[in-house]
Amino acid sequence: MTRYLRLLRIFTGATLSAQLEYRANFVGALLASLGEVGVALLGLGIVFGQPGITSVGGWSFREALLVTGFFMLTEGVISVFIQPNMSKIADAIRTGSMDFTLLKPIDAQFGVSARHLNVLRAPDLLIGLGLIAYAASGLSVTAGGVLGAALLYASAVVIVYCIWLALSTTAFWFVKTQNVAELFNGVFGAARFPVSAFPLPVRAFLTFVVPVAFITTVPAQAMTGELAWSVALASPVVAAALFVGTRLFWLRAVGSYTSASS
């Protein structure tokens, strides 16, 4: 464990030095973050700005804003921690540099998952936390609700990581997987709204096929105290099942890997 923590410090230090070298990069990333939250808030404004609309799918404006906050927080987690690593798996396989990762005396999955950070998108994390705090300030939120939301959001992060890793692992066979990742991004965009706001077939798809409901809607429901115990228990079960399944998929992919130079 100490060795892995030391490697994380080394990787983080190198990333910070490279990305913060130019201030213009930070300004550009900040503008991108503000534009993204602007689009999300615009969608809420259009829905709740219609005359006579006070709730959508049983969610008030503040409650829906809470979901948007978790969406922005997850966008930050993806942009800062997950995507910078997953996007390089295909390149490593194509160029043969995956050989060096597999030869190192550390777990290869850890090596491809924790080597890179995009610290320039850290404002997404702060914006998401800010939206959650603002939305919660106008709701009846208890300490137990906050703790439950935090625990369920940890499961949500595992779910997101597993989906990204599974999609990226297909590069061992198909090499180019950018389109698949973009497809998930398109579906994940629906997570900025409460899942109950969608028709029943779409709701089922976003819960059982691509489980984005567990990523934003479920933590928001936990924070407001409106989450059923069955769903609260299902979230970590889904996360654990995805983690085990993704781990086995990764090991199978690595077992079938042949060097680009062979």
Contents of the next structure:
Amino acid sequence: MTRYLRLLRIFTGATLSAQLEYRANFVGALLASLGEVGVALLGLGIVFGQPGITSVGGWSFREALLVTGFFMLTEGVISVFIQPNMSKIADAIRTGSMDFTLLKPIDAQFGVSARHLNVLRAPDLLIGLGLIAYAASGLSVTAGGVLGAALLYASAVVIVYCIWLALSTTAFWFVKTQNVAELFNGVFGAARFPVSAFPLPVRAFLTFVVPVAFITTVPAQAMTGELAWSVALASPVVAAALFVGTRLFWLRAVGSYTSASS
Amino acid sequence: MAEYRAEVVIWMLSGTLSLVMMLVWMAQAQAAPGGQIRGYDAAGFATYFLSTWLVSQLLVVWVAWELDFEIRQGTLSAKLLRPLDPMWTHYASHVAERLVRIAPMLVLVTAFALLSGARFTTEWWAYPAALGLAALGFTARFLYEYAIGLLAFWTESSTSFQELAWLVYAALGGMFAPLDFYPAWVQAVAVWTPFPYMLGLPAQLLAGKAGPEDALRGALVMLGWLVVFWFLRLAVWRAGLKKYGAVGA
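For comparison with the form predicted alone, produce the structure of the form predicted together with the partner chain.
Every chain and every other molecule in the complex is listed next, the one we just looked at coming first.
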């Protein structure tokens, strides 16, 4: 365990020093972050800008803003921690450099998941946390609510990671996986609104088929204290099930891997 | 392009913003007293947003990414030796992709329309008019995205500028809501930009909410903007080539 923590520190240091060399890219990343938050806020702002609309799916503006905050935070988690690693899996398989990862005396899943970091998109994390703090300041939020939200958001991150890993692991059979990730981004875009803002069949799809509801709506509900116990328990269960499932899928994929040359 | 048929379908499905907004507005309309918001009921929203989705599929442009890659990798140099501006190769490949896209697009729109209850206009002239506006809109978008892509001669952030340009296009084009839902001052600004005429107007034509005179006015505005973007692209291209030569030599 301590070895993995030490590795994590080395990986982080290495990618940090590699990225800080290209300072001009920071401007670009900042523009992209502003674009993301712009889309999220515009969508919400125009809905609430209509006369007579005071809630979307039963959520007030502040509450819906909380969901947008969790959405931005998750965008940040994806762009900083998940996507930089996952997008390299397909390349590593195609070029054969996956061999090196598999040969190392550490768990290969850890190796492909923790090696890279895109610090340039860290503003997304700050924007997300800022939005959450701003939205929460206008709501009556208890310490227990914040704690619950933090715990459920941890499950949310596990869910996002598992979906990305599962999609990227398909690269062991299909050469290209970029498009599948694109498709996930499309569905994930629905998470900028509370799940109750959607018609019923879509709500079911976003909860049970692609568990997007657990990623932003559920932590926000925990924060406002409107979360049913059954849902609060479902989130970690879904996360755990997905984790075990993707772990098995990953092991199977690695088992069938025969290197790029053979 | 026909080789990428599976990808084309995935790309089409990943542009979900107008579909997400459609579902949110439909639910809002159903919950609203009287079942409608500003004259749109659930089916009205479905019609508008499906039309927007359809038009935005015809306006997809990725040339900025390709230019960014070509300039950074230097593959542009080989293309410069040809006696034809490389722009036309890009333009042709975009048009070809449109032809591949059209069949699966119609299937998806029909399916979505059946599911959501959208009703498109029965006026025959609206379809060629919307298609014509979309063609003008696509060319305008192609030209300004080309100019943005050429910024790669100077900066590494050209694709980020392209993302911001997309945001303005989506917002003022009416992808979040019909333009008359926006605050009055935003509408006042938007009518001076090309965006409402390339996305919102053709969508309104398909939804039967705009007349022939709107289409004509939109076409004239778009032609004006095409001239502007044409010279903008040309100016950036000429300035960029000087810079590129300086680096390559």
